[in-house]
Partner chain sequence: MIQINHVSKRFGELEAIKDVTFSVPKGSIYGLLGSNGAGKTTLMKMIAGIYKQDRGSITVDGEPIFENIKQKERLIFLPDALYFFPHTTIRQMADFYRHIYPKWNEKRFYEMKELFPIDINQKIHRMSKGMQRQVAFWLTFSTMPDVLVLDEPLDGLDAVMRQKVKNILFQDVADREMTVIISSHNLFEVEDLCDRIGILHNGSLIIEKELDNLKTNIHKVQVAFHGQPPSTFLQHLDVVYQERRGSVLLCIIRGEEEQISAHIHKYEPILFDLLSLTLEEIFIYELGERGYAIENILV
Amino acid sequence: MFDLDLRSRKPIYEQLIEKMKEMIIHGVLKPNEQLPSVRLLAKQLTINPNTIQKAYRELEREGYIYSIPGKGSFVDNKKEAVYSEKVKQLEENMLKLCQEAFYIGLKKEQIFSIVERAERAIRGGEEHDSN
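Now the structure: this chain alone, the form being predicted on its own.
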């Protein structure tokens, strides 16, 4: 379910957050679908349950999941909750990336091509084009 790199410099909980976000965004995890329990996932991944709990807390804070005491954690179906905060972050990141791209000499058309590839990838199309 999750492919974590235990030798990576990126903390395990951040890798887990990234993988779960990716699965939610691509529809692998559906709205209101129950996530594996902290204990079960910790056992499957052979990592500390506190690491799983930290990732779940952060995902909940960001609006990707919600918890029901005694029942578990579930994928949130409120895209709006994620949307407003995420759009702001993405705009800031994209602005910096575009400025850097123009600085190193990329043309507007090349940047648009990258954006189109990203759109195709999210819609299930070919992720990599030969340029």
The other form holds:
Amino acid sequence: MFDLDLRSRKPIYEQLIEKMKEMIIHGVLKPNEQLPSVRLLAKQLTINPNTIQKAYRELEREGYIYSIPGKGSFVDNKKEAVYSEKVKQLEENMLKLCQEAFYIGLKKEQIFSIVERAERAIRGGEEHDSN
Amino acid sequence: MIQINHVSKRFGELEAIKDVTFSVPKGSIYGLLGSNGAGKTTLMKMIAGIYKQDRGSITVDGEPIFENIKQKERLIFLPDALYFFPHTTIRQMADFYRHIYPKWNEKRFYEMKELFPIDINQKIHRMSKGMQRQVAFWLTFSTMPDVLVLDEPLDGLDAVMRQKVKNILFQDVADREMTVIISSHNLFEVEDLCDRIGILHNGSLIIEKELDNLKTNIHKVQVAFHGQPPSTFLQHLDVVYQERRGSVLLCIIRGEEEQISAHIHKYEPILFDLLSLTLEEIFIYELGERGYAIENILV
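Would you generate the structure of this protein in the form predicted in complex with the partner chain, following the form predicted on its own above?
Below, the chain from earlier opens the complete complex, with every other chain and molecule after it.
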């Protein structure tokens, strides 16, 4: 399904949570889709099942997944959690890019004009669609 | 559930284990770490019911383990130095194990032939060290143990075999809630194997924690500012260690990632990196704080 970086400094538990969130946010895992069972994932990834269990518990706590006793874990249909995570990621990326832009000497106006161009492109697309 | 309560053990002058207390919940994989001579093997032999402790108690599922046949039938101790009867083949050793361990699973023994590519009619003494270890794991997994005590288990296995053994181990933990205690001096090995760890040093248990908690609660931070860092910058943080490298400040800070990063962002750093620590680094700083020099703990 996916692979983890066992050499990374990041705890496996955190890597698992991030990977799962990413897959939910980008729609690789669809709402109400069943997640692989703990034992299957332990076998596939050769990871301690207790670590996987813990990651699933945390994802459930954060509202990304829900579990049905005896059946397994499923992707939750909570758009808000997914949406706010997306916004957070975008903000972080934009902040980094803007900082870089200022650093190499771009002016605020130039950045704004990029924003406007992006807006026009999206709107243009919409107009085009309605035609 | 394995419970070790205020256990001490002495060999003549040598106090091998000093008042050690911890427990291993069912289905958990516990890593016992420490330098050579720290007392790991002694402690494991007591958990396996081979040595009797001088003081304290060791119980498996509520019953004392020493000389307890009923509990020992469901526990396997895989020692550092393997023992097989002279001139036996794998098949003959398997027959012996089948008579000793009531939960012996003949079907599984045959299924595992796929994993361990060795002829079962071969004499074990003719095999290489690594192959003998494979045989030991093969026999061990075939006894379907509820408790597995492994002393330096993966030494001598190649990378492919390590992965195979780990995989079976994890499956048994997932399927049957097998409880595992593993000793090692190799931190990297333990890091992705265990969920809890304990560190023995000179016979005492100096750290005992859940591995993820240990890792998510301490971070390495690299940060730089325009000019000097503000003087109040580190005031409200639990700083374990700090060092200046040119204009970059390197700190080891205890606390949650979000809190640390929110705090530092307030000071508008021009460079900010937050990393998790490796198990090795955690030991260096945690133990350094307790006045242990790392050279004494790790080899």
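Positions refer to the first chain, counted from 1. Remember, predicted model here, so these are calculated numbers, not experimental data. Each form is matched to the other, and the largest set of C-alpha atoms that superpose within 1.5 Å is called the rigid core.
> After superposing the rigid core, is the C-alpha displacement of I114 2 Å or more between these two forms?
Yes: I114 shifts by at least 2 Å between these two forms.
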